[in-house]
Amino acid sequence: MERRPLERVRGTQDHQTRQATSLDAMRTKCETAFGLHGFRRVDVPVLEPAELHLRKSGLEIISKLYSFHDLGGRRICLRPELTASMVRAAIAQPSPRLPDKMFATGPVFRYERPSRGRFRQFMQTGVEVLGAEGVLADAEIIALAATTLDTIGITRYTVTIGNVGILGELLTHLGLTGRRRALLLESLEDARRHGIEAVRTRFASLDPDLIQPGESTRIRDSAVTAELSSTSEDALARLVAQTSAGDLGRRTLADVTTRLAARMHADTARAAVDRALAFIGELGAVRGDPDTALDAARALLEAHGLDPKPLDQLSETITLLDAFGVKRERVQIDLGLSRGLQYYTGMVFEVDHEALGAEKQLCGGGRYDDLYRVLGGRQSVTAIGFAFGLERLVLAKEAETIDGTGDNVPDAVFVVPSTPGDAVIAARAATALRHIGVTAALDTSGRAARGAVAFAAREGFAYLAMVSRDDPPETLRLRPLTPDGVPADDTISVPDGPIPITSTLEWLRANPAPSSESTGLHRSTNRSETPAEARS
């Protein structure tokens, strides 16, 4: 039998102490701050019908689903997300009165391309709230997206706000509907990441009947095409027979008025998804501060003889952001911002750290008042939301700690027998420390003084006890220690000589550990991937 070490899969992690501490702060300070805004707890399976995901979450989430047939034969998933899940719940139990607002916190599964900040398995913990209308919901959303980061410290991030429902009353006023629009609404995100000109290419790819890339496509005058589209078969069969004085060939009257009216009606279409592209990327051009965006989109849509509604919400949802204490600088608008998502239906928002990079994004949510009903739900409720990703919401924090400002991690003891003879004093000593509250590591390993002294070093302990029969009942001799092993110089004050160990705690508190990288818990021990896992 092979007997070779088995790798964790790419883009997993293995969390060590520090990084498994780490994520259950983040979340328990974002679950915290979801409770205080009367948001109640919910849990959501991992596996899931494909079919949940395969209805409306769109190409962006359907082609990274970890999908796959079940010993019955049912086609399951793990969760890419949390939203739809949630909202599947619901509608399997409903809530008695509305509006419902609900959390949920786990891991969810997408086949990225691993990097710094993204993962195949990663954390979300994110909120729900069914039957929440209006700019008044909308707002409340995004301001506790922006709270929560501030109760965790989290202060060097932006809110950029888009409505999705622009491009999907331009759709609807150009009578495109089903594979077509679908298809239009997730090319906003794609026109906003990789260019208009990229989107024209990838709908030809999609739907050739429409689109030849690199031609010009020729738009009727849409006088014209309106007159033409709504001109009937039986009229057009006498425009034909009018006009060809009996002279069909083979064809019969029928043949030809069935190919004229599918030509015009191709003329139609592909007047309509040409006008569309063109306004994707106008719309995804409007972006910056509210002021300057809103005056400019309102312009964009007067062009177009678009209702300009949308715009309204959006400068009262940005009026009342100021009122929830949500700075107007941290404030940007985007019209181009889609979140690849099918089912946004209005309202969508993002927040991003500045020290991230290509991986910036902490937040995600908006408004999807369809998605009850898709799934299942017997009647429409609006809905709204968000997820964080607690993984990059650990890796802004750490970005805004650097200088040592951040919070104070409580500092773990190692306990240390003098001898092996004092085993039984040292497990008193250390069971006593857990009680008030102190982390207490106990050397187990039968190793000499000398030699826990420098694993206690290596592995981070701040402190190190050393505990003797020939001291006191109850007390322990405290050591700082830096990171090669020894004690601390002459700066850090060390007792003369055994301390109570009820007085640890208070002691401890009075003198904070050396190092400011001294933290108390494991370093962590994931490896950087291997060659044959970086091509997988």
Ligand code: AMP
The other form holds:
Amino acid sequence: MERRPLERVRGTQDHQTRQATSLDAMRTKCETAFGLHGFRRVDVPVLEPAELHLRKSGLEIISKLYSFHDLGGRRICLRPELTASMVRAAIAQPSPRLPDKMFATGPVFRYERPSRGRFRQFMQTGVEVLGAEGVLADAEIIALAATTLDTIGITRYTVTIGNVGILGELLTHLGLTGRRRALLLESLEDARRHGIEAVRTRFASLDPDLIQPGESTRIRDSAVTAELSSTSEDALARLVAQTSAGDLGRRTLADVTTRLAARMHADTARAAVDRALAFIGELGAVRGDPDTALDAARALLEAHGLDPKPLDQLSETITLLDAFGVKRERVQIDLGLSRGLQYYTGMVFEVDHEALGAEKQLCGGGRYDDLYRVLGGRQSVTAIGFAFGLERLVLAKEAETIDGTGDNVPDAVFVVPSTPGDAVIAARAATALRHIGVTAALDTSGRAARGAVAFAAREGFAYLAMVSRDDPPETLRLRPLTPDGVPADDTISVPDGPIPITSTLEWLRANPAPSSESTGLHRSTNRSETPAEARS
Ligand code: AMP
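Go ahead and give the structure of the form predicted in complex with adenosine monophosphate, now that the form predicted on its own is out.
Every component of the complex follows; first up is the chain already shown.
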């Protein structure tokens, strides 16, 4: 039988203790912030009916769905995100209490092309508000994302706000419905990434006739409606009868008239789609600081005869953000922002971190007022939410700490009694260290100090604390370690003699140990990944 070692699935990660601990700590910080805002915790399954995501998630998510038939023949998927599950769970509740504010955390799965910060299995923590009316809800949810980052100590982020409702409004105005509408809504994101010309080409190849069998085209644009009503099917039939002089080949008059009407509908639909694509191009150019972008947006909507209400709401949201403590200079507007998920209906937002390169998005969310009904809810329920990617939060925090702007979590200390007779004071010292928040592992092996140094260094402890009855009571001697056990060089400060246990935390914070190429198991979680970790 083959005994070759098995590799983990591409795009997944084994989290060794340090990474697992960092992720847990990040989860706790986020969940604590959500709890402080009155959100309740829910847990939802990893396995869901695939239909939950096929109904409204959009191509971006569906094309990356892990789905399969289970042994009972049901089509199941591994959840690609948490929102749809949370809404499904809320619908299943006997009597919804609105507003319902909840959060969930757990692994999600997407068949992505893996890279640094982009995985096929990753952790999300997300909040949802069901029964979320108006701009106050919009602003509170954006502010919750931003202030959670503040609490974590992540500072170099930007909040970008858009509104997919504006494009939705134009499509309604033009009478564009069904698949064509869905494609156009998705094109906003494509235009942002690949340019409007690429979108035109893609759109033409996906929808060549711009007319689907059985799909009605209710054109509401006034010019187009006038054109159609002046050419009713009756009038067309008369025209066909007159011009064909009875020579219709094998077709009946009704056939020919219907085909001709369909062609005219197609032409008007094509005109409507062209107009929508032009609008998408213009909308994508509206971005920048809130004041400038809002002025440009007002001019654009006016030119297209659209209601400026979404812009008034955006402007109010930005004012409210200030009241929630989000700094104005962090906020940008980008009306080309649409996010990959098709269920958004209005305000959408993302939070990016400047140090994370291509996968810089820490958080994404927005308003999804249709989803509750689409997933089978009996009433319409307005809703809004967002999700953080926990791995990316850890990367962002590490990037800031490396650059010296974050706070330091003290490294773990290996506490060693100098002689077997020092066991009692070593136990007291370890306990006192833990009380002040220092991770302290006590050496209970009874080995000689020299052996303890080698062991502690190999295990990745950054400091050794030697405790002896010969020193003053309640003190210890701190000694930095390197992975190979050699005391570190002159660049590392070492207290000259014994220091009071009560000042150890302060001392460790002020003198973080150098980063380690070893497992770093007991070293601060604030350091960057090793090259090997970054590759995996
Ligand atoms: P979304 O559900 O697409 O709105 O994503 C919410 C957040 O999850 C993003 O802002 C990222 O922080 C994170 N995220 C999305 N996709 C990935 C991925 N493939 N790997 C790691 N994190 C991801």
